[in-house]
Amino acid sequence: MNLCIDSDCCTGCGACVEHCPGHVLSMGSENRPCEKYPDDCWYCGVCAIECPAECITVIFPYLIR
């Protein structure tokens, strides 16, 4: 998972989903947000900055040299 979305203060409005420029993410069940292709998330964050309930959280991936 590359996202952590609160559930309790989504409001399903599928902002997050319409402005992702992977198409990483879709609408799940209860109209809620989910990751649909977790491998393909560029880690843009665009997600979190439209979601207008602010309850999107982008996990960065630990930097491995």
Second form
Amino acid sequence: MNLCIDSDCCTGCGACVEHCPGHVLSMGSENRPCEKYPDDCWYCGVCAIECPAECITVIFPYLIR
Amino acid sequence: MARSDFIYTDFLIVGGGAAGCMAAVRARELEPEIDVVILEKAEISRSGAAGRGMDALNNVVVPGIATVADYVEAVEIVADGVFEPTISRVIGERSFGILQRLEAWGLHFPRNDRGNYIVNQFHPKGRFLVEMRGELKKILAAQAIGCGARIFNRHPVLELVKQDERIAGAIALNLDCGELKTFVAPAVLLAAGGAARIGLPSTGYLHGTFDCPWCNGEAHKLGYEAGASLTGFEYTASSSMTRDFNGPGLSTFIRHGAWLINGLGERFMERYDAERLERAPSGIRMQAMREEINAGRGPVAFSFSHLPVKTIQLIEDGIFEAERPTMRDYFQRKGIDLKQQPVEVVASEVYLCGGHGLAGLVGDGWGETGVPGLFAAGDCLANPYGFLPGAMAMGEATAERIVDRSPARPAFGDAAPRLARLRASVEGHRRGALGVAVRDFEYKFRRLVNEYVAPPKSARKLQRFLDETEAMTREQDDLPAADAHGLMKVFEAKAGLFCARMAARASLFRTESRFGLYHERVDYPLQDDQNWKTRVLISRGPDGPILTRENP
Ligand SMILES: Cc1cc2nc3c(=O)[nH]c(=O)nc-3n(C[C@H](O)[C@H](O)[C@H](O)COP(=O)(O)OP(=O)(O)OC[C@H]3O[C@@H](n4cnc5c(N)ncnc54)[C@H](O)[C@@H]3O)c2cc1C
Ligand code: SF4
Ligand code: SF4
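Having gone through the form predicted on its own, I am curious about the other one (the form predicted in complex with the partner chain); can you provide its structure?
Up next: the whole complex, starting with the chain shown before.
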């Protein structure tokens, strides 16, 4: 996993899913985003910047931490 | 097949990055009647290498600071004499206009105390790098949308269409519904970026690359298969990147005067290029890093402690705010404070790129390839170290050429048989008889790149790579794809393997050493200017690739 998404503050707006340039994210159950293709992430932070509720933090996968 | 199955346009752009957006804007401002379509793999507002942001225009000829001739000379040095000056001249001439255009669109170019642009040196000679702030890609995308171009997001292009010898369009995959869609056009611009996923990165992740991982040489492959030539594939580039993260910073660090030091604290570039030091051509810098590490004097790092606090703040502002905020998170996690600690760097994986390297499609001063109507711009065009200004300048140039010619819309050429072939190929991937995950397939050939294509090179190793991957070129047609996303990944992997094999062929062909580390042949250790100060061209022959010297 590359991201920490605070599902309490998430409004389900889908901006992160739409803007992720690598199609990593998808809307999952209960209208919350999930990392559908985590291997395709570049840790670019676009999702975090586009999130109006500021509930995404890029935490990096284990080998990069 | 009915005509209504196709979408017609005057100007089809493959890739809505820096080059593609600028091409659309320029075409529509010159000719408001022209219909422009952009096919973009992702969502245009954040796609491509510049999606998150950039902190500088790396090569602008700012009046009073440098001339176009200075710029062309600087590129010639970086390219070790192996370049064709026309495109660099065009980029030099247009670069300041690009800056002014971006400024008018709302990009911020900070000024120094005297009210002038902040222009620094990154190239071995001359100052061309202008500090920039703001949301570059969002602004470019807004302009492309605002100019009235029709944008098809989530539409990666898988195939080009021809009518006789001319280009006639492209076929794209709709990622939302999995359908193939055919676009017919008399002029097509390939602007789908470089080839990032060639070598295997030390990050341990296939997409943990320096260059934008979703651009993987598809444009190079599409162009070549349509009949365009390639060049510079023996320039197997890599960069000195922040350990583990592989994040940006290199040009930011160097232009603001950071030193490369070894584990003993020595500024080691003095040993390898006493005059240009860290601003030596990157292949020489990479060779020096490798020598220090091999001699047991590693690890190597960028050091900032000699710089004024104000300069370090400018560096931090550039990479943490403008370019990649996740870099700040990474440094915080590792407890790195630039004012106090050096930043360890390692060699990135091998990548192939026409805009920050030499590997790309061959085009003329308008970006037109040898295939009538087929153009290239940006990182897929051989525009040596053209960076962002090169991408946007050549996007502009292409658009001007196309508007000037206003060619008639073609019939749908060979679209029907190509579409049928592509559908059969897609079906093959849905069946996936190979039963090997595309991830494993990609890992395997990229591991082989590290072992046999990455320098130091030799005929034995390069041939070994070609032999080992020969079977993979057949197996790739049976790679499984469970959904549209998987299909896109299969086509990316195929393009990556194509580019890697071209790199091996070109590296075998150039029987000398050149470009510092990038083409270091242990069996031909000397540089041979008499025979090899020329580009290697690769074109498609009836029995496979034909390699030639541009000026034998
Ligand atoms: C980490 C990093 C930092 C950089 N920093 C700077 C800098 O500070 N200054 C500078 O001048 N240059 C910088 N560069 C270089 C610069 O970003 C590139 O040269 C420039 O973005 C190239 O523009 P482009 O349009 O060719 O490619 P991109 O901007 O990458 O656009 C290519 C587009 O094609 C799309 N695409 C890919 N495949 C397909 C397909 N099959 N079908 C449809 N669409 C497709 C992609 O999604 C993307 O939107 C940097 C590059 C990197 C990687
Ligand atoms: S960090 Fe970038 S690539 Fe990863 S999920 Fe977020 S937007 Fe997508
Ligand atoms: S952008 Fe933020 S609020 Fe919107 S869906 Fe994504 S995480 Fe939730």
